[in-house]
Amino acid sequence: MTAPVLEAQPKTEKASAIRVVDCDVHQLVGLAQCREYLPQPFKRMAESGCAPGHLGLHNPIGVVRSDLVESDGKNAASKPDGIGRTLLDPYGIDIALLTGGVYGFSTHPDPDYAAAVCSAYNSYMIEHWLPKDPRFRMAINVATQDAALAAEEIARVGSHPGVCAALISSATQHPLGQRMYHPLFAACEKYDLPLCLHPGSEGTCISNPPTAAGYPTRYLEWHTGISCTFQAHLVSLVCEGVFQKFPGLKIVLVEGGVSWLPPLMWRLDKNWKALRSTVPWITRAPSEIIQERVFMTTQPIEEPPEHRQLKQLFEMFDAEKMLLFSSDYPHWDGDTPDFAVRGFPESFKRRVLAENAVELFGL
């Protein structure tokens, strides 16, 4: 079965009554699942287990909730009544972004692989899941290795009305503001999709490794140091002038924490006017620039010994209109969006339990 090619599709209209986003839903659908949609090679490759590796870290909890097994033996999250029942309707979830998936397969040694298996996965879950329940979205993946082949997928299921986002994995070979991704940026900003950072493979295969000192040895390390790998690619967008160069394209990272955003922009500030001269298309403070194309996940966030002081840390950026709620569900360290928010200024809440994702997204 190969992967159709899907006509373009006017985006749904906006939906005031909107009022919880998620912008990180799992659903467990991997290359199982989309191997009938790979051509050959490809197909066989998949058959035989050909995936990226893994990074050998031990983790004493896994990854995924084992109170979402049912009495199949499947877990709700592969189903999509299952996270309907589990999510959606126990805490009124009106739009779930389903991020996937097989973003992982960034870091495979052969990009055309990687590129016709995120393919598969996108037609996979365009037939399979976006119509199984209105309330579902979807972030389709792109593989990194090869952006021309990342704007081809773009360009053909980006116009689908149930596809808001592209989603690449943060573990890469290079800073993401290099020449080399531009194909991938112009796509993103010709069809209107945010393109989201997700992170989970960084030091496996042919990425960097997951640390800027090298390979940590614990997964509590590993973990830890993920949201290193977001501040790389951010300074490098903005210093290499990506949002210069694609004026339309919007930046979401998701699962990366928020703390380290101020001191970053700070630091970025002061070196700026120090350096301006090494990066002249940069004409206005990175922190503005930052401030009004970058988005970011609720989940995993810091948490100060007080509430005030996680009001203070929102005082030092524009957190009201950058913060998008998002569960990361099923993963053990998932929230609810009570939870998410109880900590927030009320004057807030509102805008990121639903209104930021809503004017990001076009839902």
Second form
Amino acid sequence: MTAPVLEAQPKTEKASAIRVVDCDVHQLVGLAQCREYLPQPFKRMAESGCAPGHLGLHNPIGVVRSDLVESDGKNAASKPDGIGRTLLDPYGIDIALLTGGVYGFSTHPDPDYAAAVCSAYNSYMIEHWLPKDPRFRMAINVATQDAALAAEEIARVGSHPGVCAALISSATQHPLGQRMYHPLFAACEKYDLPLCLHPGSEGTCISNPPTAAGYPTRYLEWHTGISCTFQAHLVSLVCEGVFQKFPGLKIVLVEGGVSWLPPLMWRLDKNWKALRSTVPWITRAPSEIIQERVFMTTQPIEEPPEHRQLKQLFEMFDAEKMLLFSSDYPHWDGDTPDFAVRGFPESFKRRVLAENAVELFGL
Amino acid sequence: MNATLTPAAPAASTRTKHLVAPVAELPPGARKIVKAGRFEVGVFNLKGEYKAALNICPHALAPVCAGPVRGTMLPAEKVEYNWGMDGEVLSCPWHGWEFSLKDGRSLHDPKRCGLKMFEVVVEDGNVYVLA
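Starting from the form predicted on its own, produce the coordinates for the form predicted together with the partner chain.
First the chain shown before, then all remaining chains and molecules of the complex.
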């Protein structure tokens, strides 16, 4: 496949150098690769395969694309040069934000183990992946069971030049705006790292049920319901005053869907007008705060029956500034750059494919 | 916004003086909803200061002047609760939108959303609204 990505002339020299940024690339690195970086007793735990379980839901397609398995039997996404050959080169992707990873350990019952696994992962990535391709950047993975430990990890590796974001699982024990998470937000703000939320562990181990209605029967239902978790986190972040308390904090909703945002903002704004006194620190419409401080990755971009319906949706919020292209490579529901933006207005393809990410992540 | 800030009061030359009540019937904390020409108006005694508002909420046209008058949590720069405006905030009985009875402005969007306010005068022991 080829990728006729962008036709418009670049506005700036910097933008001309970076035409496509992929904000969600899953290199296949997990617990096995991290073991050598783990201290005891966590190394022993890792060697025993100690990890959060999964729900046991069946995806007959497989979560990782089978066409990426190469002649050596390994998936291209498990090798730095494999990602270059199968994603970055063919689609003209200039920067790949490597998301990993081990963020799912946030649903493990042991907060020390989860933090240690994330630290080991971050060290492994910095040593073995970032030097392999100048297009690689990474979102360090941090665990949410103990936000103070997450803050320590951000302080440890957050200043590395290849690190441009912190990433947590959207599967948490509490709505994310609540104060037990504030040390994590303070660290992200201090180290100027946007905080990414990534789904995938909803309902596993110690996290809450994957939908407010409980545990669905099938992967299809679970996967569709992921957006609900993101909605709950976003409302919590706004109402708890996180954006006032941490004025430098930016939140990136990765892989949580896009189309739900306008009606959620309408609903929140409407309710806030009546219930403002319960959150008196929200002194302007919540939708204004969200559109200034929150970003969304495109994949899995919704596919309405008509492209024009997507354009109509983008008129309902500041899509031009909020959306960041992502492929979710090598997962089964991924979007290539040309596919992702085919229904987008021409006028803001450049922003979504690159410029928003360049500004947000300081690329 | 489907609500607009207090429209200009009718020009002085076209306003008519409408009797609300004798002063004695409208002590501090009391209110009375009266007809004032083509308007229905709520007249409130805020600790000795009279205020009058059109009895139509700019949100959904509810009889806003029938709502409770109390204080509220003041808009805050920090994540903290500060109670204030005690006895000055009219809360719509339908959806709870809050308005300052001092100037009619809404608490959620004071620049763009508020109640239509009327002037009140006291003459010869009676409270009048100009509408």
